[in-house]
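As structure tokens, one chain now follows by itself in the form predicted alone.
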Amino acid sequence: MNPGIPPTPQAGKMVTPEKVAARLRGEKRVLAITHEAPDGDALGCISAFLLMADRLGLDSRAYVPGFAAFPDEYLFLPRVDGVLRGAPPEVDQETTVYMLDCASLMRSNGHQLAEGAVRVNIDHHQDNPAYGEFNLLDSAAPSTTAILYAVFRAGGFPMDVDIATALYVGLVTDTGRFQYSNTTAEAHRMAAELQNEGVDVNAVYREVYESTPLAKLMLLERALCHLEIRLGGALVVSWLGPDDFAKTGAHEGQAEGIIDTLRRIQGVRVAALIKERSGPEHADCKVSLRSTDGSVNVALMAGKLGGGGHVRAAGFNCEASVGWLMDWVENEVRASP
């Protein structure tokens, strides 16, 4: 259903945090890119990277595909408001592209960059195919900001409270407030180190989790009204269409986190939320998938339609109707062990 998906580039060179730090210190211009519909880890990476580029005296920009507004809870992060949107910017030979938290080139428009662009791929998704010319990948890391933190420490780069806060946002959101299975002992040590740098944990909690716009709650209500329980309770699916956003006054970024409410329903193994972005007959949809216990690998599911992610959290875009996608997800879950 997704024609034109480019072939995966040949895997590039694997590098260490020390190698990336040395390269970053010697850069002239850098462009940071993350995936569309960015979450806390993606935007935390962008903010921390741009702030560190400022400290190192680098000419820096950032790009995120699409035009939809970012989730409100992350707008307090410095430099996020200046991120480039729409089509990918031009990249000259003196600019290195840092791909952050991007398992899929399609979800970042990284495949549309000028031929010859050098990409440093920094990510913690287990399905990342190492598409960069240089790849720093660690699927055991609790967040991509954790890998970026390792780069900053390896380079002895100057840390401050703003950079530490951006890194912490990525860590706390991708570990589900230190509740998900990726919450390692190292994650807690990183959190403690960042707090020692001045991170106000309570302030971050209020910004991210206790400043919910009314429109977002109304959007959640619409998603619950559309909810369907399938496969005897093992699967929950819901959808949001243009009318739902129009009637609530919500923007697409305010759908962030709704999928995690759906996954909490007792007995559910997989939750899916479909966001329809055009007409009802043939729609451009964004699909978010969650696996509650990891028994169903939703990253493999998403990969079949050009997406990617983690075993328990993944997503993809597809030109298909909501009904077709709901049935497709059901068939995929039914076929899973």
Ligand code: AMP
Contents of the next structure:
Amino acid sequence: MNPGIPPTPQAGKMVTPEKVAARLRGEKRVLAITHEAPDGDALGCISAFLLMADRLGLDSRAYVPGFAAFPDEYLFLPRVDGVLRGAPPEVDQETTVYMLDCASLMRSNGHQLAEGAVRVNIDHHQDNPAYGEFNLLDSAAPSTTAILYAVFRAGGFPMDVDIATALYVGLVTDTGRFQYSNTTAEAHRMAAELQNEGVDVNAVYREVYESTPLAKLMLLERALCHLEIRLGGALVVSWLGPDDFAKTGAHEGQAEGIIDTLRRIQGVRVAALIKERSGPEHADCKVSLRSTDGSVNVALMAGKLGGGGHVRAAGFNCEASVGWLMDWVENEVRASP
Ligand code: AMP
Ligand code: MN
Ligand code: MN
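What would you give as the form predicted in complex with this ligand, now that the form predicted alone is on the page?
First the chain shown before, then all remaining chains and molecules of the complex.
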């Protein structure tokens, strides 16, 4: 057991979107937090939440752990440029902390907040242990922005095109452009409603999927060069090291999406991408896992090494070598039913 890991907090109170909306309306100061290495859902939540806080007249801030640059494709979202980084900010007694898309306290530094800080935990990860004092959890929701949207609607809060766009970015990215198995009819209905609020679907597509920096494609090339097919084609594994980032000029956030290319390969059941990180902040590997057909539960796999996620998309961090991790993943997939 890692000595730095605090004991799992007792599960807090479950609340409805109506309750969260009522609380939000009465807030004075709010701090929104999302997970390290944020994705489109994480940053969509932050942007939508801060914009809505403005409209409700609240004093608001946001925080994301770490120092690594955010993925370029989400920088167009309003308010994302002012997010606090590094160590968690001070929280006074009049501030409520809204944890958005954070399956665990550890990945969001939520356990390092001032003693007594009230946390409202809004999330769609199935392994979220309800660590908040208040918890609004829905593992059937396609994105955390979908849950946030339910809160905004429950409160009758005023939408605008920027808020709708931020919510849509979380929805479109977490559903793999409305193609993953979490793409419910409700997800399509939400998209239609947001489009009615003025979301320019094609403009979002161009920002998120058609504005790829060349360095990111060159990083993909290197991941394809390191690719190994194992278990007769059922497993594809690859890795990226500090050298790959240095040679391409890409930063860590630009590795997002590479795993999606790996899992496209015919016959693959599990795809794994290992990012070797070195430096003052991290001297470890970040492993991304994807299951194509859900026959292998990668959340369970990731959980064995302290990570988590969803059945078909999970990850963990580990201080082990790339070679060891590749073999570990292979053994786990081989042992899966
Ligand atoms: P990623 O591979 O980073 O895109 O993450 C895929 C999924 O796994 C997301 O739902 C994450 O929340 C989850 N995940 C990734 N890394 C970790 C980790 N270190 N601990 C817990 N969950 C993780
Ligand atoms: Mn996320
Ligand atoms: Mn999410």
